[in-house]
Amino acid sequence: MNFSKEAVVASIKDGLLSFPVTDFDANGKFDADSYRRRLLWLKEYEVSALFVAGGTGEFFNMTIEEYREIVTVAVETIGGHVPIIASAGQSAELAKAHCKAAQEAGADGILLMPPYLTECPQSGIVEYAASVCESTDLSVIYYNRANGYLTVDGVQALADRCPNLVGLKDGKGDMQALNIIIKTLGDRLAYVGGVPTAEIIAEAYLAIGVSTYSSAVFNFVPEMAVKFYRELRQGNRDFVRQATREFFIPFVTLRDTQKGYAVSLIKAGADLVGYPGGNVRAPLTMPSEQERATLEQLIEKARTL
């Protein structure tokens, strides 16, 4: 661990937070080598923190060795520089080992993801995410959404249970209940933006206070990804129109149409601008060539911008 509580704190607090692919070779294996390759070039564009085996980076679909590997990889590259948080989650005691790992392997954060599949009570994922955030001594940061999505009773009572609680990521986007969980908390927590794309909600969550979000397409157009930040918080909104009306917008469009592109499209993207991290593993689909075209038009768009 590189990072002390309080720097965490304020990683999530303010900047864009980055949330690699992970690397996979030809036979579907991680790749190390391809994997550094990535994280020392997005390592010369500015964001406050890194997330590994994150969504984008398919937690969702990988071993624990290869977690410990990757966690490994990342701290071994660039530990120190920002910091590292890596996700855990799919169960209670599978997210525990996900955090010991990360722990021996020098990660400063965890990102708890929702359960695995099954539907929760409020009072059962407090119990899932307090029982995690006991098992070790890094900062957590919630990750609200789907089957684990927590109401702003729930979040309290995670947060009064929990000092090394530090963050709640928002994966759903309803600007209504987060504004009161916002309200209602305070400072006890930093809040982070995290729909797929989030980009496309970055004034919204501006307005209720969140500063910071994950950029998924930071993976393949790094420069307007940071760009899109700076004149966010500067205050520029025709940039901010002008970069959301002609590269967000046709890009969600483009995500929305198969299930699983918030994901398999920002690799295809990496591929497109020199940096191949292989194909998603199944479940997930690459884009087809017609689409990796009209995907590459949109990064010569944002080029422009």
Given for the second form:
Protein chains: 4
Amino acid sequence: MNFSKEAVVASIKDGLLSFPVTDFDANGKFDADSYRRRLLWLKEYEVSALFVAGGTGEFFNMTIEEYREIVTVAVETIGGHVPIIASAGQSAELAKAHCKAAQEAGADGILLMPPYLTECPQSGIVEYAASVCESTDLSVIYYNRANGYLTVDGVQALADRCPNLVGLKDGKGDMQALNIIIKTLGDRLAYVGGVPTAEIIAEAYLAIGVSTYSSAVFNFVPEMAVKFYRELRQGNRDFVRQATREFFIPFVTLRDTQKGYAVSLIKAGADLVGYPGGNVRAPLTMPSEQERATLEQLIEKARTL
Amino acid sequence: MNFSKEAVVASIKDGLLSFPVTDFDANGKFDADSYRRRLLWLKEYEVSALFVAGGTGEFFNMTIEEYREIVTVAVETIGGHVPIIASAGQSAELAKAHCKAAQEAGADGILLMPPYLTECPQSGIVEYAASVCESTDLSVIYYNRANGYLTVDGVQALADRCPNLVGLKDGKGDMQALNIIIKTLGDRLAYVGGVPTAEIIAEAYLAIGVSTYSSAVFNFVPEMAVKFYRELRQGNRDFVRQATREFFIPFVTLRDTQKGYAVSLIKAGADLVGYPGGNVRAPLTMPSEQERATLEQLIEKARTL
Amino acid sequence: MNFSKEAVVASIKDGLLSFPVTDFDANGKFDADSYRRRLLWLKEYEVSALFVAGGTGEFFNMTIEEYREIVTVAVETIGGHVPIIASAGQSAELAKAHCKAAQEAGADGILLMPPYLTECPQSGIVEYAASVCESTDLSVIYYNRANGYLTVDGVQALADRCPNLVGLKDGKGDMQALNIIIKTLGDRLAYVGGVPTAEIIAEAYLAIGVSTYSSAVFNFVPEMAVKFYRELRQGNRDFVRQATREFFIPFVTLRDTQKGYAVSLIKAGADLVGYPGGNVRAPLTMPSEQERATLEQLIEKARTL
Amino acid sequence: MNFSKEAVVASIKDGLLSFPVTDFDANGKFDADSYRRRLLWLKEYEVSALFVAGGTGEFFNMTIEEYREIVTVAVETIGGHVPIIASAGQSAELAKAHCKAAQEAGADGILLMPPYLTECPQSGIVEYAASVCESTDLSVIYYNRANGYLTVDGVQALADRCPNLVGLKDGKGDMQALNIIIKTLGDRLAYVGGVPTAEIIAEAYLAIGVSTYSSAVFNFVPEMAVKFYRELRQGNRDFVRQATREFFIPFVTLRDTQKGYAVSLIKAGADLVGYPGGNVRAPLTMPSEQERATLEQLIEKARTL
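Please show me the structure of the same protein in the form predicted together with another copy of the chain, now that we have looked at it in the form predicted on its own.
Once more the chain from above appears, this time first in line as the rest of the complex follows.
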């Protein structure tokens, strides 16, 4: 751990968040060298925290042994530069193991994902998340999505019980439910926008109190991603509109042609800009040549913004 | 028609929108006297347009004969004060009849609802809406919801084809889809927030370019509703937060206990503040005594805001 | 009314149900002559009841004046041959008007559709349906679908209250909910399968007590539709499997390429077999030439079954 | 492995399937002794296969180390009696590890669950499942549900590619999609009904070719569960109707009051009949005292059937 709880909180309250893809080699194994090169490249751009083995990093597609190695490499490579947040999830027991591994590897915080597969009641989700929070000294951000989606009472109960719960990442984009949470819990938590390609609703997020978000496209158009965040925060609506029209809308349109492309296109984009990270793992699939060509045009466009 | 197209557009680009309930007597028939009294009362408050026989006015629960009478009474009572927008919908043929009746009664614009029951392709929805627009001289706002929901290409096609389409009312609250529409069509249309109890996401709406919304609670707490809109537009986040916490969140919580309460509670509220409008018609149901008591407390709270 | 309540009930408990398309002329107006010709043609095939102005007949796309004429023509043409059931719906008031018109025109029963647009609580749906049942002497079948979907308690309440409620048509295909209704209400009601292209789940329907269903494809491949029903009832699983594989699966696949095609393809099919009924009305759209060609091949296939 | 592929296939084509809960002690750890006692008790009843660490066995709530121990205990205890099928899933890599552990422990087959969390395209799901099938000598049943739901083309592709794919377990209850799969693939696969409390739609399943299903209630009312299956297969509709009315409908009603109760109530039921297995793990929650009392009455009722 290189950063205090306060520093972790500050980092997710203000500033763009980086979610790098995870590098695989030609055999589909984690490629530490390629991953180091990626992190050092992205380090040159202004972000406030690094989320390793997150959704864009295919957390759901890796074993705990791979996870441990990924977090270790990340901390070795850029630990101390900005807070490093590692994921946890799948089941309470496995999530505790993730936390332990992350803490041992020197990570600064945890992004807790929902449980695997099962339907679950609000009180059970709270228990799941609380048991994980209580197992670790690290600060925890809860990723509110899918079968683990908490409404306001659940978020309040979790926050009341766990002092090290510091943030809530929204993965659903339900403005009513999210606004009710924010207006009720206020400054108790930091709020992170986390729908796929979060820039597409960044203005709405910001208006209700979500001051930052995860940028997946930062993986392949980092300059534009950083600029978009800065102009958004400065209230430059013209730039936001232009970038949305010229880059984010066509990107989201391409993304929505195939399930899982919110991740797959990012890996293709990284490859196109000279930082290949191998192929995504099944059940994800790589884009076609034609889709890559479309993406390449979008990258060209992003460079003009 | 008392207002030009330009005046109608201006009225839905800036200023709160009133959607009065429709008054029924003890036998469930339209009560013109009671309705006149309501309109004259609400006229005292600052709104920019009046939507008669809208969703809150139970448009879906009336025959065209009743509709004609309601619009006629509204125009007679406060025509010329602010633009009067009347609904249309159900089928292309009936919607054209609604438009004709509204125009004959002196209304200033049309709010076009989705088709009844059937699933429909985007091109079919465009054809449905365009055929209605082309049948009338009135300015039309399309209510984008349910089976008639248009995505960006559909909205664009409709706007390109129909010069008298002047606005889009959102009834879904999908921020990504709505933002894509707004960033693409820009000033071609005016955008109106129209999810139930729209104040609950008014900040998010405003941030992406939806400068006004329909206020159902204006029916029973008009002063607070007007104040909320004004403070929102002036960027008073403290007031917005306080009113959201103390009034809108508990109201929405009560509303979500029963389907249809987005309308039913409004009628109960109007009754509680001395402007009874009778009962809602089936398939809607009136709140219980206990729910009325909860609502009464909320009204008390609204008066302190 | 040519048939007693008992005869109506018997007709929907056993035997295929015909839902003819509604004929429109080149100007999109109801074409009575073409419609008569259609009914006389279909009369040659063995069905147990005729549903006029039903879903396939674009009930949702017509005014009450058109509706009255359609029902009148149907009764004049084949009244007394089999029970004629006419639709009602949209709002309680309009549905009562539909019932009155149907009864005056000589129809034998009513198929009650859900309310227009609004969300509604179970008790409100019951009130909606009961008020319509109570307004008419005709036997009523409730079409359980969309926003008007009743679960078991609602169906029970409606059946207890309305002696002239004789049937429930399922439009959702939720086997658990439907089975609970059937196992609970048993012989109190007749059950009709009513998902689009109901043959695709006819075996499952039959197994839980749904002994008949609406056949839309009867409009253009009546021989095969009648044979399918007969073989299904006789337990000929080989034929059911073959017809499902060779006709219904490719048909459903084509149908699912575009919203609304459950109706549109039927009208195209009627045209292809020499009984044109004009185009569907917006918001529905007619199939493309290529889709027509595919449909033509399926018709050829049906003739070999 | 005690059974050949043919024997595994035969066991899932005919006969009830047992999915025992997994026993946890007071500290929430796997309790091997209690689990052995359970398996020996359930062995006395006539089932055709035993699924260990399945959905009812909280597969989603355990680490791979626990999983290995559970499968090992099951094989040691009743291996060779009926085929033992163990689960696999979460990610391709982890699922391969599950398969390896199951094969080493002596299991006879694999039930492959969907991937964790991510959205995925059909071709990616096929790749996920195929890579797991190809990693093992065991016969595999694919559990078709949630984000891993395959439509007919995906199931066909998977079956064509993997000779050891022997079955498809349905976890969605979509009769149209399932019937299309069965009518298309026919005898290539065995089909298993797997919605929660599958008895509630067992008649419909059977009618389209799903000849068996997983019985969760077998865990606490084994005699009735076995009788229900036998009477169903013998076409005794009166018994099926009575048991559905008197036991399964009230059970499903109780189950639907809380998410996750499809599993939680089973564990409570096992406890009530003298075979306690400890509490479910978070994110599941145990029923309240009142719910237990209701469940106890249902058990009494089951004993009279």
